[in-house]
Structures are given as C-alpha cells and as structure tokens.
Amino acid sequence: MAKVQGAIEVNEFTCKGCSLCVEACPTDVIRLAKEVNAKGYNFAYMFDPEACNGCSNCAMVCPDSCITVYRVKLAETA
C-alpha cells in the first residue's frame, strides 16, 4: 500500500491565530509562529512537514478557511 504524504498551506494574512488547528492536528505538525501578520496575530504554520498525513482535521476546524490541505501518494520502495 502506498504511503500518503500530506502538506498544508496556511493563508497567513487571514489567519487569526486561534490555534484550533494546532489542537486538531493528530501528528503535531502545526504551530503558531512567533512573528505576527499584518493584523497582529501569530499565524499558524507547518512546523514538521514530514509528519503530515493530510488528514484535513486542521482545515475542517478552521473558522476562517485559511488552510488548504494537499495529499500525495508516495511510491513504494522495496
């Protein structure tokens, strides 16, 4: 069975740093940045890209639809 690698893209301009995505992530991929966006919020970002499985929990709980999730099937190596 092929392994699935996920990735997220956060719109840092509209993210208000509510951290719901951080709590919803089962693999602890998402963190809040120390930097702030133009509105003064610490936006979410992908902390550990290798651990993302593309489950989409983060995108489902985001109240402002700031997160886009991508999934790619990786080829099996024997």
Partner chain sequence: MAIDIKEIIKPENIVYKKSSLLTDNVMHYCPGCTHGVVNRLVAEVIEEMGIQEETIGVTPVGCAVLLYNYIDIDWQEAAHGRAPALGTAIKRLRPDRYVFTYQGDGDLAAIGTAETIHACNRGEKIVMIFINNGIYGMTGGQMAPTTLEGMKTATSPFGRDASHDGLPIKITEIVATLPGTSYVTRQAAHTANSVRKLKKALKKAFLNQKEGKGTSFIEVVSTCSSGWKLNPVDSNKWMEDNMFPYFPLGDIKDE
Contents of the next structure:
Amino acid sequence: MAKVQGAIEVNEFTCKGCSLCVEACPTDVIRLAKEVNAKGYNFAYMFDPEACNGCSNCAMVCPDSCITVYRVKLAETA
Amino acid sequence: MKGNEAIAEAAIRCGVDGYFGYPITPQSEVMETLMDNKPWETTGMVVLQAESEIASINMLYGGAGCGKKVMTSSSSPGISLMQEGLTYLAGAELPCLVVNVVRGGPGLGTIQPAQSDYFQAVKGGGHGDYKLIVLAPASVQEMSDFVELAFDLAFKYRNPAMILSDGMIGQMMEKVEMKPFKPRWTNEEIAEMHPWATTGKPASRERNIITSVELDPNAFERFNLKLQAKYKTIQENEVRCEMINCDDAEYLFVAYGSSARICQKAVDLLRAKGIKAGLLRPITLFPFPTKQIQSLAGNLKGILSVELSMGQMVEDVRLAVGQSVPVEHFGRVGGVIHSPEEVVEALEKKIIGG
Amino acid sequence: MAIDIKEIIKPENIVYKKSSLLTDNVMHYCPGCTHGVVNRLVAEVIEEMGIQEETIGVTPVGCAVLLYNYIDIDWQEAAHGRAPALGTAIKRLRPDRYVFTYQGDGDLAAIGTAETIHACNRGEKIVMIFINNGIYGMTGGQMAPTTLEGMKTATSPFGRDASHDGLPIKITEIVATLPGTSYVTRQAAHTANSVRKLKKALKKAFLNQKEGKGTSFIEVVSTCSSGWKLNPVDSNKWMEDNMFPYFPLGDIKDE
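Now that we've seen the form predicted on its own, could you pull up the form predicted in complex with its partner chain?
Expanding to the full complex; the earlier chain stays at the top.
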C-alpha cells in the first residue's frame, strides 16, 4: 500500500515552546529542545522524523504559525 | 426654518455620507428632519438612529476612519457621553462633525438653552491633550453655513470639529439661504484624497491602521508634540470672529452664539446713551480670537464676558488681556436668558461703576 | 527512514504553511494563546477567499488590541466595547466591503453589551468574532462577565460567588435570540479537529456576509494560560473539563 512520509519545519525564532504541537501530534514526532531561542523559549523540533505522516495537526494548533508541513507519497512497497 | 432643521438640510446639501444620532431635547429635529428627507434615496447618505450617544460617536469613528463625511448631533448630557469617542477620534486624527445644541447643566439639568459646555468643548472634554475645532453659530444661517465649514476644517486638519450651538438657536426660526447641492465623494475620490483611510488594502500600498494606541513612550511623546503643532497652526490660521462697533469702543462685550445677539442689542442701548460700547463675537471658540481681543485692549476701559454660564469663556478673555484691562463676567443660567437691559446694567455696575 | 528528509522538505511538497496575509511580526500573545490560532485562521480565510483588498477589520481593547500588526489588511482600533458600533458604520458606509469585529469577553459581553446586542439586533451584515476565555487577560487576570462560578481571578480571589456577581453571561445564546443574527455558533481551537471546524465556521460567516445575510456571530471558547495560571496543555484540559459544560460547543443558529 502507498505510504506517506511527512516532515515539519519549525521556525525556531518565533516558537514560544507552548507544547501544543507536541500534544497534538498523533505519532509523537515533536519534542521541545533542551536549548532555548533568543526569547528564552525551548523551541519545538522533530524528535522522531520517521514517524511524521504530514497530518498537519501540529500546525493547526500552533498559535504562532511557526510550523510548515511537508508530505510525500512513497513508492509502493511489497 | 429652525436652526436644527437648517443643520439637517445643510448636511444633505454638502454631501455628508452618514449621520448617526440618538434623540435628546432640544435637538431631536436634526435627526427627524433627516429621516423625513430620506436622503438615502437621493444622495445616498446613511441616517441611522443608534442605541446611545456612545454608539453614535463610535459609529462616527468607524465612518471617519473610512474617510467618509460623518456627523452626529446631541445636547449636553449626550455630548458628555460622547467624550470618550471624541478623544479617540482626536487621538486617531479623524475628521468628523459633532453638533452640540447646549442645554443647562450640570446633570440632567434643563432642556432650556445654556452655554455652560464651553470648557468641555474648547479644552478637550475627554482625557488627554487634545482640542476640537469649535464653531459658534449665532443665527440659523450660520447653523446652516457652519456644517460645510466644519467639515472643511475637520478634513483640512484631520481633527474632529464641533458646532457649539444652544437651545435658543436650535429652536429659533429664521430665513436661510441654502447652499447649492454638492455631490458626495465617491469611494475612488476618497481613496485618492485621503490615503490614510481604511478603504480596503490594495497591493499598491501598505495597510492603513486607524488607531490611537502607541506603547512606545518616545513615539507617543512625538505624536503628542505633532498634535500640539497642529493646534498651533489652527490657532494661527483659522481664527474667525465678528467685531461690531469695536473701532472706537471703550467698553467691550465678548460674547458668542445667542449671547452675542443679546449683546448686540445692549451695544445699541449703550450707544444711545452715549457710551462707547462694542462687541467682539468669537465665531471660532477654538481657536479663540486671543490676538483680536488683545488688539483692542489698548483703548478699552473694561471687558464684560457675557455667557449663559457661571463664567467659562471669561477665563480665556482674561488670559488674552492679562491685567491690562478689567475683565468681568455676566451671565444667567439654568435656562434663564439675560435681556439686553440686564446686560447693560451689568456693564454699568461691574465695569463702568466698578 | 525510507527517504531523506531533504527530499521531503521541498516547496512542491508543502501541505501547510503560514498564510501570506500574516505579517512577519512576532505575535505578542503569551505562549499557547488561542488568539494566535484565531488570528491565523482569519488570515487564512481572507486569503483563501481572495478578499484582502475588500476587508476592513476592527480590533478591540484587550489582548487583541494589536491584532492589526499581524494581518495585512486595513484596520481600525476601537475603544473598549465599541467595535460593533464601528463595524456598523463601516459596513453601512462601505457595503461593498467585508467587515468583521474581533473582541474579547470583557469587551463584547461587559462594557460593550449594548453595542453587541444592538448591532446583532439590527442585523448588521458583519462578522463578529468573540474570544471567550473567562478572564481579563491584558489587565492582568481580573474577573470577566464569563468567569465561571468558583473560578479564582485577581478580582475574585476566593472564586466567583454567584450570589455576589451572578453567573457567567451566555451572550452567544442571547444574541441567537435576536432576529438580526443569521448564524450563531460556539467553537473552540484547542485541537486540530476543533481548529478545522472553527475555520469552516469563519468561512461560512464571511460567505454569509457576501450573501447579504444578517450578523454572523462566532464565539471561540479559549484559554488564557497566564490568567488561569496553568501551562497551555493543562489549560486546554481545564477548558474541556470546566468551560465546555457551561459553554457547550456547536451551532446555536443557522438560517
């Protein structure tokens, strides 16, 4: 069956580390970084990229429009 | 035609886009006349009865922000409710016209004429350092003429303007010569003439924001200084007043609106007695004719500020002449109107005999 | 991983990105604030409908006062509670424009109650967006007209006492009773699903305006992490457990 692979890009400068994306992700892709950005927030990042299916739920709930979502269909596998 | 009706007729004729009001005596004829005329069928002017004076003035804010010619009218208690909106309009530098057909206060007061809203009109009225452009008509003709003048000044300086009338002129009937019809501005003309207005953001310009908030202290100080510079320009260029028998006057009345009409009779009575009296009638209350009063001061033995108040404009007259000339106040209040004879007597008692 | 991440992160593979109508200004809202989501959805709806040039927004006094910094359209900033009066005049004088107001609970349901009710009653052809988080956020967490019974705020430190302050006002149910409203709904924005539903509601409201229908009124039950003194995730949970039973989600009127 066709499988999809997703990915997200988080704007580390504008992310406020609210965690709503972490909570919204059905496949547990996102975590907050240990580092902080210039504003002192632990920004979100893809902790488990392979699990991302590009569903966009993280971007839906992001109050700061920090997340861009990508998705590709992978070739059928046996 | 009544003064209040003249305001309404003039509004339709000079291309006003919107009137938003709330009924209050003694000026309800303004909205009644407009509704009767159905200008939405002819010029396209919007006339809407709001739920309060607070809503009315904020409708003016919304309409003025779109670059439209918008106005309201009310009387003293209603104008008090509009002060919040007026300071926002002044802070956002929006043009509009507010007509105050003044009645006696404080409080619910009386529906009879008064001039006791002078301070509120010329000193700002709401919070913050701002001014309204204030015109004081003394006839039904001026009630009509000042509608267009007020809009001209309001748009020239992007500042709210007020016609400060009173119940006497509002209810008084006189012949009026109406000006010819002027078409309302089209939306395209507005976008061209008032590039600051919220007309919908095309790709060709930055978005327009109508606001009075500025959280940066330095920027807000600069804005306040800019406002003050504007008021100074208005003070220098827009003073209007009428001088009657002032050339050789030894005694001067300063009076506006209905009090000026009474003082004009008082001048005649005094002249008949051989007393050289004159009248200076401020037509603009802000800007106040300070220099014009100063120019007469050298020949004067005394000035009587005659107002239907306990003494408000008299402070500006005193500021104009300082200690150089004695300045006194005379006025009846509570809806009582002084007679020319009372005014003569007051001058004789307070100035000539004093 | 079957595919290199660089192969995925390419413009042609974008399925969601920030609306082009949102400016580059970083929003001043606290982390996790519902305002950010609703601001974004408004921008997306305006962008998707292609009505940037035809839309005039009215911002309130409160946390959304600076909303005009974020969406690239013409704006007017109203006095506290007066946005519906501005919206009324703008729409009446520019019926060719889409007009919407955006207010919080203190603005819309306390100081501006008269303007809210009468704009709805006249059936002003505008969209009214109402952010209800049960607290005054901007002024530092005081009791709002929609603060829940027992809820502690800066001005109800022992919890809202119904015998003293009354119960929270359901202004949305009130405006639904007015003949002037055509669409009245209560939504949320705490999950991806609720965000998608809210966006549909917003779009419907703007389309109603296009069709000349009466007032469209959209309440968004929202969080205020700072005011509630909870983190954003716990705020969502608290909202589900406490706000939703009193302010149930769904369409109240759709004509």
